[in-house]
Amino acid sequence: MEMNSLAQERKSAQFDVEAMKVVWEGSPEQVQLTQRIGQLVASDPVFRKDNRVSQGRLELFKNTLWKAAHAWSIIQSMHLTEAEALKLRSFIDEPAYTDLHWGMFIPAIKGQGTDEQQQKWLPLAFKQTIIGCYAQTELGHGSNVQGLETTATFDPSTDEFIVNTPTLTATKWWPGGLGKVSTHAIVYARLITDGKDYGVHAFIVQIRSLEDHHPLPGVIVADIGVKFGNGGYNTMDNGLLRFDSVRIPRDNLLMRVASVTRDGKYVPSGVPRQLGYGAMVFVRKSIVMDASTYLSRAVTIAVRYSAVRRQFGTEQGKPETQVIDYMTQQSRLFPLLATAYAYRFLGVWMSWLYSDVTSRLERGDFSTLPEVHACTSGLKSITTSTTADGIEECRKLCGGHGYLCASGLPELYAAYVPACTYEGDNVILLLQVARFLMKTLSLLGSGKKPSGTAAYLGNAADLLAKNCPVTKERDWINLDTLQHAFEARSARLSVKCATQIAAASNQEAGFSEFSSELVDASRAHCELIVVTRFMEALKKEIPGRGVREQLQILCNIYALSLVTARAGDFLVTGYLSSEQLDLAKGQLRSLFRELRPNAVALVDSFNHSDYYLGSTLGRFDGNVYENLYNDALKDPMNASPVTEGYEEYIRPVLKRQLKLANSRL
């Protein structure tokens, strides 16, 4: 019956499926790279997962080496793609130390390396002749990058940087890829020349031996130990480094920003420190796009396994309920699909923004930075958040069974939850938007209109004394009063604090006074900017049957669900009133009735093979029970009938032989 479920699911669906994956994934060219690549994966027998979660640490790690490994050897034996290559990590679905490579390492260098450095340092990376990581988080200090204590003094005896960790607390602490397999670091350290500490700069540092792989002198490194969850993480090898007087090349120091002389004299170069934003820009994009993508995942299995699932019945000899239709599964669910959505719009718009910034910054055009810096680290925040959030309700969202690691629900959250904290604390990241929105307000009077994300501020005047018109349910799905809305809250929520701080002792007092109210006015722009970008998406030419009716179903629900559960921030602005909340309220499941024929092709539109979900739960047949059972007879624990231990604690028991512990008491 359950695979039948899914075969009726997927009759009902009112648009065109393969024009819906064409929308997620871009163009008809990438639908094809991830059909063929994945498959590539999936039928490679060194890339089995399905046993990860019951391999003790050691084995797990070896494993995730092999993997690495394996798949080096099939992108240079096959040629492939930059894309290629990135496609074809991203489906082997295990963190391993190529993500700090690829993903930091190298375009860490690419960013503040001169040409100079970059030419020699770069083919080695890419070739993979030098492994690299990037160290900057410490023991002691995480977002205070300028608190960071490790030490490079430069010696002009002898032309080199003497590199120390000078306290426990400036060991270097969680850099993926540092604990057993990189060969060298980016590592950011003081820079001291002269007698004068000059703050944090970036260094590269080799840390293990290019013959034996042994720490080089003067290096402790190791890996910091297991983390959360089964399998996850803990197929990456986060790692402490400390050094002890350990020298390096003066032309190690990443010079693009500045330099030191032979002598000692430190030289900025001219190039403004803000070209760094670029690379900043890259990752929070990249982040936000792998957050629409481990979302989908999660979504992926609850919405097929609650169309599979059956629990009670309303009529005597009649099929039990799909759990799907049970507006509470609904109301949880939905949400979080539309949300999905929602942030893969909102990427290929940072995918934008990063080439705009970029093309900018070339032109030594940095107008836009402080904006910029502002929306992608509220965007980070929200994505990330969000995402850590909705798989864990959808584990919830399927019951008892999305407990279980066959769910594949457990490891996929344990494997996303540390991006709430890598790349920026979530919470330190709200609050310097909250810096920029105070500041932008404090601009308004001086006559200079805010652009870009913060736009809509300029109009704060109307926003402040306009409040919601709606009169009806159908009022709510109008795009125009959506947007008002939510530009109305924002504006609303910042003009408080800023009002707040002005009355306050001092600016900084008040500022951190009312931190928890500059949260939720943070939140509020950047939920306001991601509602936007979904909005602008469904200006553009879609086509498919019935495509753009789903999207724009999806757009409304994402928008109206965040009405509701922010029904705290609408109402004590006094923007809305109770009765217009329970109007959305009333949209909302309309909304919801509208998108239940289509949640299951929703999903199939992801374009997720059943490999990289790697969900017994999410399983595109839909054959759960079968499945399940089979799986669990096959687990380690049954290889016998008989456990391992009966007769040495089990028999005693039950035998009435077993020896008494001599204790005191």
The other form holds:
2 protein chains.
Amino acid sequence: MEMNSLAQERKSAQFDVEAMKVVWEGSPEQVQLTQRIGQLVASDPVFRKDNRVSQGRLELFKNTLWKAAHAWSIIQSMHLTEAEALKLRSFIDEPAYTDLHWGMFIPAIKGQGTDEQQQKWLPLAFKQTIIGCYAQTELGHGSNVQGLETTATFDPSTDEFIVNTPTLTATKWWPGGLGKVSTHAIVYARLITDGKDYGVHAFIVQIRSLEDHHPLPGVIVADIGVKFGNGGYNTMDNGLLRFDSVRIPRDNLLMRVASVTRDGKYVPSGVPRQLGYGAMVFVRKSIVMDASTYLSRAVTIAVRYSAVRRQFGTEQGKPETQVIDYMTQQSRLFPLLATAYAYRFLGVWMSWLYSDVTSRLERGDFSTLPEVHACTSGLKSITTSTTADGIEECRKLCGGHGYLCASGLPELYAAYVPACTYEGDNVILLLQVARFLMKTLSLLGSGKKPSGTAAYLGNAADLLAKNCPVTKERDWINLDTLQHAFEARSARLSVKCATQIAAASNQEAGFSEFSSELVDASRAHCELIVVTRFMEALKKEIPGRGVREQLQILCNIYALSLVTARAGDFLVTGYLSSEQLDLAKGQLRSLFRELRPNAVALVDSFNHSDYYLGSTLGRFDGNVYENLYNDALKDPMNASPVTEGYEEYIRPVLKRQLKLANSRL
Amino acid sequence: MEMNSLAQERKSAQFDVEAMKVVWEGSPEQVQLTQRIGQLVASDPVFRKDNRVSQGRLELFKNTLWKAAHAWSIIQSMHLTEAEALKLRSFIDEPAYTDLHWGMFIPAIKGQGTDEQQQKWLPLAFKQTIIGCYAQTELGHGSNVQGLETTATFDPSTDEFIVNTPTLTATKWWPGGLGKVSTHAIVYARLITDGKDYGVHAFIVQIRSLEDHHPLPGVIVADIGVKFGNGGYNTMDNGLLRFDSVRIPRDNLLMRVASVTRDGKYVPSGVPRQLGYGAMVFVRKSIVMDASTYLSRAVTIAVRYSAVRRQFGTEQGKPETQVIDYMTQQSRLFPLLATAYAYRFLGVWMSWLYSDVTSRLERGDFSTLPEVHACTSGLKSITTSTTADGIEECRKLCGGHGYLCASGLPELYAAYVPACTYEGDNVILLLQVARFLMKTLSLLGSGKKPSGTAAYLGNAADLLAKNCPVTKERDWINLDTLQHAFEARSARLSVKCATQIAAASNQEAGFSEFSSELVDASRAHCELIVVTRFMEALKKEIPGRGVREQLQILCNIYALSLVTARAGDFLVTGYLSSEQLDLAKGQLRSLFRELRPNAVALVDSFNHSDYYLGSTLGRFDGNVYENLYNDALKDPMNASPVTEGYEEYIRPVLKRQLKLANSRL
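Any chance you could show the form predicted in complex with another copy of the chain after that form predicted alone?
Shown next: the complete complex, the earlier chain at its head.
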């Protein structure tokens, strides 16, 4: 019966799934690559991952080292391209030191090193004859990079920097790959020369011997302990690091932006610091793409299992109702399905933004930076928060079985949720967006036209004046109507904040007092960006039977589910009436009905293999219960019919032969 | 400096913490009991819990068996009372088979067994010469108890029931204590006699030998595998169970409500089924009390660490700002602090409700049952959902370090979140509340006066007509104003749903179509109950300097944070204007300022020991960073400076001596 459910669902799809896969992946070649590398990983027993949740931390970590070494051997022996190697590592699907080596250490050298430094360090890193990590955050300093305490003091007598950890809170804390593996680290430290503190700079510091892997003299390095989740980030050696006057050569300072001369003079290179923003946009684009991938995995599991699972609502003698047919289920699940697609199109647009920024920076055009900085900060924040919450929501939508690791969802959540904190705490990022919005509004009077994603604020007068024109349900699924609604919500919330702050005793006090309202305004701004990027993407031609139609439904669901979820925003600003909100809800229900027969095919289009999903509930064949049952019987806990510990701890209880304790009250 | 922060905070408190502890615990004797048993557990090395997150599942589980046996030996040797034993088990602070034995198996026999059956089984259970669990849910059947498939067919030829598992989906699945420990189970199965199915009844079935603990013939029993979290419920042997025609004596049917005669006749006893509702109210009261306890633990950790942690916002040379001083932090944290207190008063009221229902049932008065059933369903739902989300929110409020198990929060979440599913899925429960609300409204016309927590619906006309009278911030902190606001919100949402359903083609279709709106209406009803119980409790005299004043602030924060969080509800029903909402937000900010100097003392009043919290971030002395650092160095991962796996998997990579793989693309 279960196989039947999903097969039946697939028959009802009204679009070409293969064509949708191409939209999701970006090109037929990408679909092919996913298939090819996915198959390679799934078929290799070294990459087995179903056993990791029973393992203790040490065993788990050692297993990850094995996988990393094995992957490296495959990459070399098969001469994989960079894109193939990246895909391979991502399909192994567990955090590892290699993420930091390839994703942070090498890019930092590329971005912050001079050509000469790159020539020296990159070949070593590419061959992994050194392994590096990225040591920025400290025990007492997370978001506030300018507050870092580690020092690197230039000593002209030996032409070296002396790296030092002056306090407990200055201990480097969290860097992945640091605790047990890395031989080198990019260390952020205050550059001090000639008695002057020039602020935080990046240095390459060797921390372990290349011969025996022991920490070098003066270096204390260790793992920071167990983290959230069964597997999650426990495969990663997030580490701590302290320096007791460790000496490094002067030219281990990454010197693209500034250098120190032989006699200790601090010399800016003239290369503008803003060049670093390109890398930031790239990282945030990747984070948004990852958000869509993670969310799509959770949604695949929840949609498939909701189609397999039946509960209540039967006529006598008939099977129970598929839970995906309940409105309470649809109204939580379908918006998340739409969100996964929305974030994918957002990621594609951010790739364009990255190219655009890069080419501008090369031309010395920094004009778009504030807007790009604000928009990418905000998008990182809302996509990661929504994805983390969305994975948990999908878990809950699977009922009790979602709590089993066999669902794949607990680990997915544990592995994903740090994205809300790394690369900028999500609340702090939204406050940065808010500063940009307030500044943009304050400049309107002076005639400065906002551009890019903030251009609509130039229209504030219209957006404040005109309310929603909707008079019937169908009116809602109109591009201009939706765009105007999101622009008006955002503009009104921002203007209201600006007015409130202006009325405060001083700007900073006002900003602080109304910071919750500012966060709401920023969220509105960012959600507008996501909605409009989705709508923009659908203006292009999209091949494949029914593909564009399905995407249009998803886009409308994404937008209208936000309208109803943020009803308070739209109502409090007077933009919507209660009646119009009801019409939005009604239209949304119609869209759910249109989506329903395509739901399973829409998650099939994400192209996730059973191996990658790692979920019995989300199996492609829908054969959920048989596999849950058989897998449970194979669990190490069931190796013998009588449990370990019976003789010592259960039998003495049952037989009343327990030695009584001596504890006293 | 860290010690300083919390000591400083405690000096600023404006109330008597010891008196508040009495309010929280219920009596000075309870405070004493907590101290005494808490100390007993914390000082006993067997109950050590800081090492469990590094353990693999088998080791972890065996450790729990040890703790359970050790606890039992203490309970016996020290002749602990039932209350003391319960407290002891709860302070050990990990799920174990004993929870089910004492919390479900024994109560089921008490509630559903005849006097004779109780005399037979209870002494065995009290001595733990048998250990029991509660086997209701099946692989394919969670919430829908009437859909259970397991059968118990009476065989008059041997005077036995034949218990059978007819399908894969009929496999019992989830019961705690079943997988590896229990010798007996309360099994829910369809009673069939004389060819007729009398529906689901409870049976006592022995599943393991009392001699060698092997499963009995015809019984398949096993653990269902790893669950969410490092520790969490992995200390529990949630199990699966199948029967292949297992025979049990006829009188193993729990026969309080109905029995089967020697010749196979089904005979109702005349004892009304409704008597079971008393037990249900008791269980839900306990769940609400647990919610307040769990939430208070998370809030304690987040409040203390927010006072210790500093970030940004300094004047040059001064220490950074305590994060608890940021409005974004306060606006997320203080409402949760208030909620923990709100749920405690709610639990106390539910204890009264339990007594009231019990005495009514004894008098044969079933009149309040529908209302009590609805209100306890709804309160179970909203308190557990809010608490689970609240724990995660507290984790996020601790920044990156919240993700470390050393924060105590990941495990707290993993262990708590099943409460959203067991004893009724939270969404389904709210839909049951909705049915009650719709029915209550439909009966208004016939002149039937609603009672208890639904009495206000008798006033619907007034509640629909009169809008909020608030014209300035201070107007909001008025008992009548708040109560009217919550009553009006709830009544208006319910009436709107009723109207929408009435307009649908048929009732059931309407109920299904508007089920999301119905869930909102139910939530409004339940939140009203929590707010009013809190306000009612404060009408009594409460001794202790400043205690009542602090509770009044918390009550107002609880109510107003709901007004702002549910702004959409209040606006869409036309009850509030945007201006009034702004006034609520302004008043809430003032309340946060009033609460601020008391925040740390208010969490101290929860009386949680460092052992019980299990959190380095939440330590009473605030000495967070030193302990994080020292504990990390003691982690098993740091036993040696060079990691296990170096020789096999790291050195060959660095030295380019890796054997190349044979995999082919």
